[in-house]
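To begin, one chain is listed below as structure tokens, in the form predicted alone.
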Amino acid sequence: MKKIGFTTSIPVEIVFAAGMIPVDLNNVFITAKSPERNIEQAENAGFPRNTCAWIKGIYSGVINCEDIDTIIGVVEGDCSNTKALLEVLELKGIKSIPFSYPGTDTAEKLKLEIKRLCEYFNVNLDECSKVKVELDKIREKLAYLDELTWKHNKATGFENHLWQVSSSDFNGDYTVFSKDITDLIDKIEARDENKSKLRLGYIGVPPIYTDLYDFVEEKGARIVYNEVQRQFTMADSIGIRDLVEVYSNFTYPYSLNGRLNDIKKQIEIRNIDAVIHYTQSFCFRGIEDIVIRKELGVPTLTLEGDKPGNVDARTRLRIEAFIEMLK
């Protein structure tokens, strides 16, 4: 089956309904054998050094992927560099399909965007809704995995992160994904409860660090909430068949106020003591930290990551000091 890459979460039901394989290019980059080389490759191709590592990693990921010749690029509601990325990739022969999450008149304009994407892939909304029903069965499992993290204290913060972030494309095969997460849940249910008392939330884009969750747990705290990763699961829209409503409920691409309302609600439900706000170097979302720190009402540690790899020594010290302060 043909693979379709995409730059951030899109209505994946459309791609599956077309009989194709969706591929989240962020996951291709970060799980590459050497993500650092992907960044070097992009810089050698002319990408400025002060461009977000994810954009550079996605570029190289697509160039190095022999079986992806078409991508869906989210040009409104996500990274402001994506439009230029699509133009560069088109020079390399990659077909680009722009998709937008409109900032105003959301439902009306989003409906047009979804309709246009359906027309490109020659599917209709009824076919997409049937896929949505199947994906919702998996999203219910993801929601339960989330509960195993914050309510039953058995799943780790990393497991919570990994499986929720992977739901952007269900690893390309939702049938296999469903079986794998069922097996994982069986193992997690058999564990003893984690008695760690200090409960942290993680907000912002998924981390480029590979060992953040392990380090936090090593220092005696637990991450029991992953904001954007949870949004990728569309768990708040389980049972809703209208794709426009589903992707209107998706907070990540819209206003910061919508995200803050969701974050505050989850902090209360999950009894979270403090929050780690992750920002990516050179991303406009770093500016939002000013508002987030003022509005959240719980201690907040802001981390800024740049390149993939383990948490650097300076950031480790800051995390350790933050956790000690909370104790």
Given for the second form:
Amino acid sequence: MKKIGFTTSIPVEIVFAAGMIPVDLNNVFITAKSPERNIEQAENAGFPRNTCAWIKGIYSGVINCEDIDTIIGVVEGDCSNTKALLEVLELKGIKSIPFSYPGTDTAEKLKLEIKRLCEYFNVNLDECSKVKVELDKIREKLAYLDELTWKHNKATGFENHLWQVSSSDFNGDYTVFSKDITDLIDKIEARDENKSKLRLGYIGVPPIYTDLYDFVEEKGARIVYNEVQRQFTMADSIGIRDLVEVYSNFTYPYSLNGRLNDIKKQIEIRNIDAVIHYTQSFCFRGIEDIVIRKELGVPTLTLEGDKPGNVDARTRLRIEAFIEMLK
Amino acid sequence: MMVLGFDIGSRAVKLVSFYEGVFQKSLIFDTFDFYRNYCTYMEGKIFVDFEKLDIGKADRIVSTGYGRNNININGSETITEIKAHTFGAIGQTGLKEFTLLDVGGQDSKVVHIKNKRIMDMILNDKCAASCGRYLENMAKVIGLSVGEIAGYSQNPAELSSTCAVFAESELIGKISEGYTAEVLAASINYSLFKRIKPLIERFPAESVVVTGGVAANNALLEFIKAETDFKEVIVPQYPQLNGAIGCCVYALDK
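With the form predicted alone in hand, show me what the form predicted in complex with the partner chain looks like.
All chains and molecules follow, beginning with the one already shown.
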């Protein structure tokens, strides 16, 4: 089956309905043998040092992947660097399909975007809806795994993060994904409750650090909410058949206000003490931190990550001090 | 009861002892010398040789600093630098509400303290241009020591580079333009202040307490007085020992 790469969550139902394998290129980059090498490779190709590591990592990830020749690039609603990335990849013979999450007249314009994507893959909305019914069964499991984290205090922050973040492409095979998550849930259900008192929320794009969740737990706190990763699971749209409605509910690509409403609601439901706001170096979302810190009303620690790897010593100190401050 | 506080910094190791709640003795070592002369290595761990240190037998030991998780001090408890400096500053000044500025060898920390509790904190950017190492390197460029440049605050020339390395080349440019050593020294101090200013201004308060080795830089204190809204700039009695004192205060408080 043909693989289709993409730069951030897209209506994955369309790719599955076309009988193809969706591949989240961020996952290809971060799970590579040496993600740092991917960044070097992109910089050697001419990517500026002061651009986001994810863009550079995706570039090399695609170039090094022999079986991906077509990618869907989200050019509106995510990162404007993606436009330039697509142009560079075209040079290398990678076919790119631009996709937008329109910021204004969303429903109307998103309908056209989804229609265009369906036409490209030669599928109709009915076929996509059938896939959605299957995916929703898994999304219910993801929502339950999330509850096992925040409500039942049994799943670790990292487990919840990993499965949520993987739901952007269901690891390319939702049948296997479904089986694996079911097995994991069985194991987690048998665990004792983790009584750690301090409950943190994680907002912003997924971290480039590999050991953030474990480090936080080592210091006596738990991350019981992941904003963007949870959005990837489309948990708020389970049972909705209309893809336009589903992907309009997806908060991440639209206004900061929509994100803030979602975050505030979850802080309350999950009884969260404080929030870690992660931003990626050189990303415009770092500017949004100003608004987020002002609006949230809970203590907020802003972390900025650049290169992949473990949490660096300075950031460790800041996290430790933040947790101490809350205790 | 004898309490020992260790602050294992990037440039110096500070050691303070308190006996029956009263400050007793302090020792300061170069970090490299400390590792070489007072530590032993066993099974991948570093142990401190207390006999050699000759500081007496402690009932409690608390340590902090960059080395806190690497050095295995028998029976010691470790706390973060932020916590240690906060306890130290509260212990030394008796204040309840203030902004704490600690300028260390390789970073600066600013902590907002209200009612003796940490409310928020911020660390300097990744660049070394707002810490003691920057002063050392820049002073060296003009052939002076950190102590020698500390008093100069008049007519600083602009050093605009945000990067510690580029600032050195900019300083060399100023030397070639014929600026006097006094002006160059003031410029170095002012450039340090400019990097610290936005950090401390994030947390307005009546008083700012300055600790760390760089608190001995009078020019920095002058600039804070002249160009920020803090009504008081306070340097406690032992600014460089503040972290180690904080470890002891923490132990006594607990």
